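This document opens with one chain alone, in structure tokens, the form predicted on its own.
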Amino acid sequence: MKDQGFGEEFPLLPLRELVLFPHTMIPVFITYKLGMLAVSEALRRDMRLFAACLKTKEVGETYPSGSVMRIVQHLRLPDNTFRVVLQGEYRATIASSVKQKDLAIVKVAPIMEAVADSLSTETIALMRTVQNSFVQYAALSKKVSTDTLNAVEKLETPEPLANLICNALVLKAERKIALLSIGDPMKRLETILETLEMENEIFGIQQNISAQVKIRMEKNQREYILNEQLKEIHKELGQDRGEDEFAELERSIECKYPRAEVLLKARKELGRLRKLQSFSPEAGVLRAYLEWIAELPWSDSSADVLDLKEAERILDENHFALRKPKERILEFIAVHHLMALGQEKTPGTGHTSKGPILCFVGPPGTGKTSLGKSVAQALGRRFVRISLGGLRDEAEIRGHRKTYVGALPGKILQVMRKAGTINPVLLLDEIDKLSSDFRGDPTSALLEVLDPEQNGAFTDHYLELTYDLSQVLFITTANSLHTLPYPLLDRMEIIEIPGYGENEKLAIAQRFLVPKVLAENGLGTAGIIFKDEAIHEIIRYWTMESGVRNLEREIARCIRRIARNALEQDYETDTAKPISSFEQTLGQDEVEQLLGRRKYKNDLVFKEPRIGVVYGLAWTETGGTVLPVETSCFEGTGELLITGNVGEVMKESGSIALSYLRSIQDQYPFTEELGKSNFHVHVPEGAIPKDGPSAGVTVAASLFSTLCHLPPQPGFAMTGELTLTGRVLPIGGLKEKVLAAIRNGMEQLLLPQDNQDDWAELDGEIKASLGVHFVETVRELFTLLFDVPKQAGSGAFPLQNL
């Protein structure tokens, strides 16, 4: 090794977070440009360079102290990077630096050491103390190799001993640079000894903390050792807190005044929670469970508004018509009021009123959901809503067991928490859209919810406690009841929400829809007026519905186009007029200009009579509709084919009609032989599913027209279920069917005799729009529709009356 002196020049090798010491050998990968340049320059010189640690991770300024290192081995990799093995020679500091392009050439000054021929007793004692402390450090840290430990124990000079120990210590770069920079061997050994003793003390404290934690922990809680260590560290620092963090949760549960069994269960779970570690999964489950108990209403209730006149005013103000639903709500309020008065006169009897289960059934857009909101407003109760459309998991109603990951209570308890009272108005919307799969049947879960005799002790799987739903006013809505199972249907009081006639739609549009849409489109203060003829135009030719939802959309289309035209005029004149100054009156012509081509023209209804074509009336989820039935006859064997996406019940009605006509074929002069002809019955709009027994008389009339080769009288529509003996049975959805007949321009109705009472309940304006004939047998229907005399086996056919 060359003599160590001032002024030696070396390429500078900057290192990231790595401090190299003399008397050590270490492999280093050089992957950055300045390092590769330094290694290349050292290889061209004498294989030596000066290694210094960078002050930051980025290549820039280095610490002034470092080590002169010799390249013992080097290997150039395919990507031009280097793998080198460096051996330290002596410590030095940078005296000056010269830049050669990107490479720095530095002059160094050795860090001088005191040299003595023999070591003093004090030096030897200090060295042995350092060696013993390092042995203890190696035993505690378990990161020192056996070769390094043996080498340290054999060294007898201060400089190699200090360098080897400093290189083995796991310290930050700043502390290693400080140990590298000390020139006096005794002072350097003393500093190393202080560092070793501090590290050994830290390791000892960590071991004591771990030992104390392990003693207290049970076998099944060993995974929480880190959390316990953290607690012990807080104790060592004097930051231990002893307050009970669950006292507030217990107080919040008690403030809700739950039943005794609920309070007992909550206290039991709180006791379990106090024994668990705060970060354990079970603790999180219990905390969420107790928070649900604390947030549910157990005794809080809102005071009912028991003012019949005020309730009637609110219902009339928010809804037009709907006489039966309003009467039922007012009856409930009256009974509730009487029971409250009885409780005042007889203290101690308790409140026994139970919320009814009402089911509003009707076509879309007839105001079922908004009626539920009005009921809550009239009673002064909170209103909450659950949409059941597409729900197919029973756990959505009853909740999951709290042992499942991410478990929650069912939707019933979720909305009860949202309501905050035990007597809200709870709307179960679209109950007929429930479904089921392998996860259970939600309709079965609703049996307990919607039973006034059982819902006082409703059980949710998550809560595992009974919850009182008896004071909740449940309102369900549906478009049709055909998909609901009978046990669920039996628990509800069915209230039909029928469709609206033209005059009812007109009143709803003028009173509710037009002001609402004007406000929503920023024209609430404008003087826009819809004439009655304009509303009638929209009803007849742009909507074909039982409700008023599409009517609202078309009115909104008119208003949006009016707003656009008004703004375009302002842009053209470059003047901005206030909204209140804008006025326009819309009539029939203006509506046609704004909405364009009419949507509906009643193409399926022929004005002229045709053989084999008759018109029935159907009731669907979207309201009533006219159902044309066409029949053609051709040579065959007496078979019947029915097309038009019809269901099994409707196919059976066709078979019954044909069988009945076979039984009376000798009583009417049929032009076709039933046994030698095939019949094809078609119901147009074949993509739309159709089913039900009420088309029986319609199919029979169509077949009769074809067999007799006679057209029916124009303007007639009919409905009724047919039996094999020719009786006409009653049907449902009369109002919707009558409104469909009016919309499609029918003039006469043929209805079952047993529906006469239903006809009497219709509004006078609806009954005045149509002529009605009630029939008890299909013979009477044939007589009215074809002017056939009611006589059996006459053989004569009075053609002059057709």
Ligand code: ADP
Contents of the next structure:
Amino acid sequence: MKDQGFGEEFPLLPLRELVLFPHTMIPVFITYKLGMLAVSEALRRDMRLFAACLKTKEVGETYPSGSVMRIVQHLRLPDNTFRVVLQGEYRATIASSVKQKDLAIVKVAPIMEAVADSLSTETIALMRTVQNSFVQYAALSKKVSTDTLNAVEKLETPEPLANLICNALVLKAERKIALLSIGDPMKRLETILETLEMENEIFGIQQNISAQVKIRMEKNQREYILNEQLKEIHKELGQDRGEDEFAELERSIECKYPRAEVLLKARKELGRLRKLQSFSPEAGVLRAYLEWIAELPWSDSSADVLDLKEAERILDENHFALRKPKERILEFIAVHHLMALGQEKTPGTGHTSKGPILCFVGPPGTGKTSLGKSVAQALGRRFVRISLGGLRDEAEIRGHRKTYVGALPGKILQVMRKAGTINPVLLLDEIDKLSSDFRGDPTSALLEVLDPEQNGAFTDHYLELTYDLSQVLFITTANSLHTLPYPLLDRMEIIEIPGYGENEKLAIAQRFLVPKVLAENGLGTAGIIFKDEAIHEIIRYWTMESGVRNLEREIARCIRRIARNALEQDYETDTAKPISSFEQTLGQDEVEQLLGRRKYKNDLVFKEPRIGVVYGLAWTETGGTVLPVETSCFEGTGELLITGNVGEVMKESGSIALSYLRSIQDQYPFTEELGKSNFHVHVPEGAIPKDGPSAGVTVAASLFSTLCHLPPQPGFAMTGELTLTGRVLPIGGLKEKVLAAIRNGMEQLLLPQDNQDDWAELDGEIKASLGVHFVETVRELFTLLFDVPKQAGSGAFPLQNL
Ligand code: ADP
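The form predicted on its own done, now the form predicted together with the named molecule:
Full complex below, order starting with the chain above.
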């Protein structure tokens, strides 16, 4: 590079966004004044000029670095513009500049390169890497001519290689200037390599992106074409789903007159559905969702029948006895009517009934569910029912989000759809059997449902919209109130439905159950008659219950057998008689024949009294029951063991009884010494859990019998809570207990004095079947149970201290 020298002067050719490099030849059009001046000056001098790129697009300052270029060809066009071919000579920077009119004459300093005579292996390796990278760049960018590529591959010195590559790269002017300005050849090559690698990587990513976009576009296009074809096929087959299907869905939603918000949501989802392919899973989910909205009642309601006399008639027609519950129900209906009327008179308050929620409590089979149905009938409302027994997942009440596979709304909305009106009577059956676990607490959801303040905007996870339950009349049923959480209990008006006595059951069977079961079995017109003795037989020996559910079941069993026998006879005689001609009257013996072996034999109670065995009365969820309590005593240290699956409270009753007996041991001639004996109290049947304080007097009487070695009088049953001082406190569930005593053939009752009022309220028929004794203290109870005067008279029992 002999002609590269310091201080050479050249006219400055400013270029717009064009960076020229040595070792390249390039044609340039010069159409602007400064350029034309520079070329003219160069032609006047030694054909060389200094080409530098302008910093901005406007004519002004240039970058200091540029290339000395030789004009190898030039053509002056008639309008004084030039077409020139420039050949790059060397890189340089402007050292100084002098203005000659508009033209700038610059003095330049070459960008020095320390070129070694022989290249180091490192440089060669770097050059090759750069060459390889450039080949890759050329392949990816498709913007490098084959000539340039061939030339680059052949070059063996760093400077021309770098210049050629820089010239071929498509980069912004600043970046090209940067590559132009580096003096050290190794550093320059490294920077070029970095630039190439980066560009290659960008190309790679770009290619990837465009490939994906292409695939997606192709897929969309394919789906579109297939969809169109499918539509045509459907049309050909006459199954054109067209817009009609959705329009119909939209119409059926509109027909339900939902709130504006619901309609808006439905239309939005319909819009989405229209865009989906009909067979896609998402479309299925959306359609099911919209169908739910279309089928739920949003504003349809049934008109309330406001007629108390009619309500009373319906209740009496459907149910025997239940005087108190019926009265309470009628009062409830009356209040409901008054509230409805009041709301009509003050428009704008909305027709919502915010009275308390009825809760029927009683043993199974006492008619709670059917009472609920009658309330609906009396009010002229639809009736729906949800069984809450064993329900432990909140989602069963509130539903699952529709994103889950197979999701559905919760039970509340399911029954609302079934009801078809927004004001049905909704019976929540067995509310005491709700349980909660890790899947959430259904009680909290139920609280929302039953809260008049909140149930106007009940949220279901599936629906994603609030639903108005404020006009629903809720009725709940439960067997016991023990397990109900307080907040739930607080919202409800409790109506107790106690069990039935034997005569009540007989009447229910004759008037309701027999005709109902006959009709259900297609024998409504047949002349089948159950004599009273037949029903009594079933009640006594095939059922042991407070309600009439098993009675109904056993009657049905009888009737099914009769139907079968009748048909078999027809087959034998080969004649088909009309059902109405079929007649049979059932007495005690016929029932035994039809039902087989008796299920209950009244063997709970010993015929002969035994020492240590006394009978208590207990209340359970399924009604009352007789609880035999047995005690045995053996040598020991005064310890007490109670078995028979008894709870903590009952165990405490045992301890209280023993402590009480200890406190009075001086006053009685106990044959066993309390401190030197152990006692084992057992309450069969061992598998049934028992608890509660009302067995206190029974345990005390059983221990007393053992201690005195005296048998109790036969036919006595008792109940009462015992205190440490021997007082007898009142108990609950008296009617259930009394009915259980009657069922088990007991004749005399020992009851707490304070339960006298409860006794007075019982039906005369029940009271007449038993003798009753009210006691204030357990001493009085002992006197009656062990007939102390008589025992004393016989000399077997010392009376002096009683
Ligand atoms: P629950 O809901 O209390 O368990 P159900 O309402 O299911 O009981 O009653 C069981 C059956 O007994 C039904 O067929 C019902 O009609 C009948 N039943 C119960 N009590 C009466 C009654 N007092 N009068 C007429 N039928 C009754």
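Whichever C-alpha set is largest while still superposing within 1.5 Å between the two forms counts as the rigid core. Owing to the predicted nature of the structure, the values given are computational and were not obtained by experimental measurement. Numbering follows the first chain given and starts at 1.
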Margin query: At a 2 Å cut-off on C-alpha positions, does Glu630 qualify as shifted between these two forms after fitting the rigid core?
Written below: no
Quick check: Ala51 between these two forms - does its CA shift reach 2 Å or more after fitting the rigid core? yes
By the 2 angstroms cut-off, has the C-alpha of Glu61 moved between these two forms once the rigid core is superposed?
yes
